[in-house]
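What follows is one chain in structure tokens, specifically the form predicted on its own.
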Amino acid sequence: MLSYTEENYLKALLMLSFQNEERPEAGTNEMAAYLGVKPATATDMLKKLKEKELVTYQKYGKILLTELGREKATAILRKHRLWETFLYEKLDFSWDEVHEVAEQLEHIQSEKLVNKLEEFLDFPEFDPHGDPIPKANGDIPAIDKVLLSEVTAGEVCKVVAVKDTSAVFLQYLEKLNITIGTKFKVLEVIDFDGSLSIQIEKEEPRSVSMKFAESLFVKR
């Protein structure tokens, strides 16, 4: 039984394995900036990781998970976006309050409970922010995307996904009536700051910053 902040260490591995397919390694301080702890607590808990053989970490060198390591990695990210897409549609959650509550439900062990969960939500393949659920075998459902700081002038493209996870991003989208699903013309890419003017439908134009499109992923 792992405790649940060798849980949350484990899962933050391989988010960061994520962001970077092409380095799936992490290092110290990396890792602990993502978790917002010090570089010596980091180690700490790298240590016992390794001792319980779920990853492979040299002082001062880079951590990967282990086959162990990544497939229970795996299982509690599979259980955090099951209960963020329960909570969504079903108790009516908003898209920037379930990410909070998720983490603490993350931790219930029961394998019967989870598989239970994704049969009555009707084996959904992404969870509310647009992220693949991870299937109860570990497979991960591929999602095609850009960032929309990838779409040229003239492009219609739809939102698939949020790179920032953030509660004043997600609110801010709300403000812009943009959710996943939604349709949208790139009209113009402005050289000067790197911003956009989209335009949402029949709605006026409206511009974006370079940090807005950076933040988004579309479908083109």
Given for the second form:
Number of protein chains: 2
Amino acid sequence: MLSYTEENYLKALLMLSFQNEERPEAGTNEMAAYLGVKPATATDMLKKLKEKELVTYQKYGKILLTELGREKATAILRKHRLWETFLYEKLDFSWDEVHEVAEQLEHIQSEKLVNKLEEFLDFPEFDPHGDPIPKANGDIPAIDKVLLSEVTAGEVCKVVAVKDTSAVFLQYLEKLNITIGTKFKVLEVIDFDGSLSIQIEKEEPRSVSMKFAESLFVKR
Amino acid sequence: MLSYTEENYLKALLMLSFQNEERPEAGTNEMAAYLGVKPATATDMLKKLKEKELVTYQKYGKILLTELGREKATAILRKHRLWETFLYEKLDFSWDEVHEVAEQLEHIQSEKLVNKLEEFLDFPEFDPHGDPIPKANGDIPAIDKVLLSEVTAGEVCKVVAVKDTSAVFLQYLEKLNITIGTKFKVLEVIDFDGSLSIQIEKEEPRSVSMKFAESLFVKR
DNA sequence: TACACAAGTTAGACAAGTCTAACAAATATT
DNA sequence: AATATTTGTTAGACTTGTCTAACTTGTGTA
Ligand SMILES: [Mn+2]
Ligand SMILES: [Mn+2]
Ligand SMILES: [Mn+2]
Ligand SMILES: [Mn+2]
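Here we have the form predicted on its own; I need the corresponding form predicted in complex with the DNA.
Expanding to the full complex; the earlier chain stays at the top.
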């Protein structure tokens, strides 16, 4: 059985491994920063996780989830995203509110609960942010997505997920009338600062920053 | 902000206060037994709760929730019973399974969540065990109930709640086809051992023990 | 290659929650 | 009233998760 805290560390490592798929190892400082703790604290926990064979790592080396660790972490992520979906779909939470509460709910221990919840939600594939919900067996649905910053002028695309799930970004998207499923055309890309001009349906064209474009996943 | 553990102590004190309404104070050992910890542990926690003005008590004396303590405890109980209702109504949990999971869910911190959940469940008044669900303002719906052991021969009554919520008792009730709302007639009360003979609708009469009769609440 | 700086670890401390063993107070029994 | 029993507290220890401050290792740059 894993503690609340151990679970958070495992999920953090999984999330970090998604950040650059071809090099899924994390560093101590990186992990500590993600969790909002000091590096010394992360080092201590790492020893415990290694002891439990949930990660492989050696002093001053990189951290990698073991198969077992990845399974546990995936199960927590599954719960997180199912709860987010529940809050959004059934309890009318907005997509910038769901994360914080799911952060707590993901630690509830009950196999039956998570599976019944999934059934109750009609086996959703994606959470309110467009992120794939792992299946009970650990499989993660694939999505065909690319960062908006990689799209060139003239292309039409559809929003499929957000990379940044911070409340401030999500609220900005709401203000722009952009949500999962929104379609728009990229009119122009400004080389100078990476900003781009987009046009949603029949609306007025508007300009968004490079930071914006690097925070949104779309499908061409 | 209260810790998970502090919340459990407060709820325990509230539950104990319900056990004999006219004398709502609890003792250290009683409380420790209820929570499954040692008396020494309970004493330590008591000092902390007193420090936070959630209980009144002095060395070797009885423990009583303060107004503030009662409010906090009631809020936790409210969450517990709403979650039980959710699990039972929406996720097809049986009434002997809900308690354990609700024990975890009751600690989720989100005002919005509990209120939205209540709305989603259509403002239920009672949980799957027939216990009243406190309102957001702290009010607790009243129920007209009496222990089955206080019913005399010849009376007809309806099950309104269970006093004992252990899985073993609840499963026994299921086996007997008794649930909240079941009506039956008390045919005979045996003075010798307090057992009684009851008849549900058109079923065969059956005998139940005094322990059984002291675990079930009915309405005459 | 040397050195500076970034990355990571260790030592020692602390708070929360728990325990055991020993003790003290209150209550019940004779 | 004296004593026995129950009830509750204290002291000291342990675990988990966290920190700060000091130290060590690894790496990139000159
Ligand atoms: Mn979490
Ligand atoms: Mn999400
Ligand atoms: Mn609890
Ligand atoms: Mn209940």
